[in-house]
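The data below hold one chain only, encoded as structure tokens and taken in the form predicted on its own.
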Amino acid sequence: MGKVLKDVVCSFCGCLCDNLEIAVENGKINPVSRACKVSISRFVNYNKDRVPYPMIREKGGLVKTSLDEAINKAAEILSRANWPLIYGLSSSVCEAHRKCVELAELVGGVIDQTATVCHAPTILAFQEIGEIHATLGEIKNRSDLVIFWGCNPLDAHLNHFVRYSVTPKGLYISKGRKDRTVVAVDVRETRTTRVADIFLRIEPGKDYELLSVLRALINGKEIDLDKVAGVSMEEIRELAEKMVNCRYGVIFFGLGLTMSRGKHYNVMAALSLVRDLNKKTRFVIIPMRGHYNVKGAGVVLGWQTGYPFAVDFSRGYPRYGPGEFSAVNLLANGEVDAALILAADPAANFPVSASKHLARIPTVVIDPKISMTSLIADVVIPSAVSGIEAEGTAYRMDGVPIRLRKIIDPEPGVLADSEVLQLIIDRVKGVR
């Protein structure tokens, strides 16, 4: 007899939608309701492309082995390394992140997370300026001006529009979409820009200029220019007026802001703009986080080490070094001599020089799915899918912690990430 589980959390993107209904029958997941297309695919196809069993590399190829032998080999690799790297984390739960920090300290290595290649500039800007933020529930209930800057949620965060930002009715937004003005700022036309009320198409790399002019206008300065960043002053003044006169505004921003020319200076300009706007109205700013727990990775590293990413333990205490201790730099420069990759695929998306060095050094991969990184690894250990086969805690993009539930059992012998990491920690302590 099947059962229907309600209020299930989707562990795919930073929205962490928690209203799904999942039908489970005979240990299998049937079609999912209240979910976006990506979420449905994640649940229905969770068992595809799985790592079938623990593997170690012998004579140039990966061969099946026992979990105990794989743990032994992983512990040996990390213990013998002079300066190992632990990387990934954002597609795993907070309980596993804590184990990663413990392991990094134990072996005197570096720990870094995937924000290092996406929202690291955001984190650096928050440290410089501070952050005026809110929960997504507050945005739903109060926002009448929604700005998407350098992001495309209709393709990347499919339920964001309908659950949190644009179409839902709220406590003070009785008509939903009709009560909101939607603005998109981007270098190209996207699905999001096509449904926006206002689309400012800016020149690539000119975000800082546009943000600076907006700050000047809302602070009563005159700008004697016809265009800024490829946008007419008439359009910019119109946006500035809407910002000042709205009751509650929000800027959602993505990699179009953090990874274009200027990087964390762009985000600092956006944060300063929001700070200035709060002298006139209520305004908040929220980064659009990608992986479901990339926010949590920064939070856990922050409370465990004092720093959110690029943390080195080689001297026995945590040192913070964005760039110096960032995973891409360490691999591209050939500085680390071993790696443990948790729930990430750097070989598929890092620069070639970094990926080549990763292929040369002993590498341990813990992941439910086969990836390019698992194909070059020396040890591959399968793990349970968090939010489906294992429970745990994750942080939504707005910083709200949400508990993921276990809805079905994993295959026999397959453990959660945190359990695998604990076994490695115990073995490293025994080895050392």
The other form holds:
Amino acid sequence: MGKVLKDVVCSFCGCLCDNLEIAVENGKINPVSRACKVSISRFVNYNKDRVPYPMIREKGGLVKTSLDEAINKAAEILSRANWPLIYGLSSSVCEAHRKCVELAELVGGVIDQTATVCHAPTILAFQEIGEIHATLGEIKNRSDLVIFWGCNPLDAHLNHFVRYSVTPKGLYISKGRKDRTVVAVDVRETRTTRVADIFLRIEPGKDYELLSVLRALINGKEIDLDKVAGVSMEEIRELAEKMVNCRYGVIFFGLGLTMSRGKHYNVMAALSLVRDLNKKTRFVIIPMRGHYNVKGAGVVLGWQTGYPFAVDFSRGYPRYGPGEFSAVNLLANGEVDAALILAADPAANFPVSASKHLARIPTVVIDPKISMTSLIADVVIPSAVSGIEAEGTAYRMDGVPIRLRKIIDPEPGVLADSEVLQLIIDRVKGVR
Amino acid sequence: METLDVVLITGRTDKQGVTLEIGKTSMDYYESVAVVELNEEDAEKLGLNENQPVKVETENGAVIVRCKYSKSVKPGLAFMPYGPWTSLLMTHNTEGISMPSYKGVKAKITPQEEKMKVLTIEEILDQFIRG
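Moving on from the form predicted on its own, please list the structure of the form predicted together with its partner chain.
Now the complete complex, all chains and molecules, led by this one.
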């Protein structure tokens, strides 16, 4: 076995586990311990399905070109566009996000990040109600009631249970799992609901009703119903009592709230419930963020432009417009005339009506790996995998910034995302 | 052919995460993501075998994927991992807040003959996205 590196950070999901042991030998990487199975796949397969070299589209097909030529073409596309879209960000590091903002301002375009199709409703709800927040460390040390609402960490954030929320022993949680009550609220049975102490299976699209009734109960109101959202009042009363009587409660919530009917209203109901619970006990709430630095994308856009997503620079100053300057809306309405996609795959995840427009307009993709979007792009520029071949800063789902390490050299000539973006910025300035 | 009305939920699975890192164009990704999970009772009602192709149809589009039996969804509910196949079924209407509805979508399930093909990523690009 070659060199074993300790305390390596995994750049897959918003948990940003920073305790991995990784063996590096002859250009191969093997996780030794503490990595979840997705993380193992990420490290072992980091060099599979890579963008092999810079490419530009000629006569309908992507052909090999030099980095210099690809940068030229990218700069030309963005400079000539009337209203370009810069999108993605969340699977790259904050240093690259800053360059994206600079570029968006320079070309008078729109910048949006992947939260636009995951926790955008959460961000809107935070702006309305506010966020009662904690770090995952605080939760590990104190939380005796852990509620997973519309999220399934055992499939999406695989080490969340063992590192932060369910099994670890903490300062005031001396017995670990035994000292915690775990509740899951979901429309279907999942790995997470199977290990919970209490599982409330609710009807799809009824989260708002259940959250509102819980809020009424903890505020001492009478509810004259047998069932709400398919859950018996007896079970709901039991949960309300547990919430009020715990020492330190937490709700982790996922896209079950943000992608279902009600969207930001669902999250507002959850935030209001937690706010009211703080009259009785200590309670916090944390969204389960998916991509490893989607939190960072919101933070960087926030400090640079004042707004966390859907920001337009066409008037020379930042304007915020969820639903107007959001990537899905701009593409489906055919409003933007060029795009730069950094470390995201909208063609795989956006409604097909939005992807169709992306295929029609000139598109630049910066990505280490082949994505669906790279297959319809006009310029594809390979980059180093952040957290494996390049260092940088990322924000964990609870807002703690963590430094990602470089553990292996990229292929010669392959640059970090921020370096590629800097070359495009320099070229755009030169072109103009 | 008999058709069943369901409520469609999309979401993440661990297999999807693992195969995503192998590559979006890999067979592993195709096999773990181009699927719909149905309750056994519903699958039996439609006379479906495990892995048989089914058409999932919403008011925005239709796609053929393979059927998986599942105990995790109740009758009347269907689950698909997010990805290129679900994106064919979703509306771009974000109701003014940027987020399309990816969960709780009304859908119809219709069994297909074994010879019906589940489209690959390249075929989805060619038939639905390019040109």
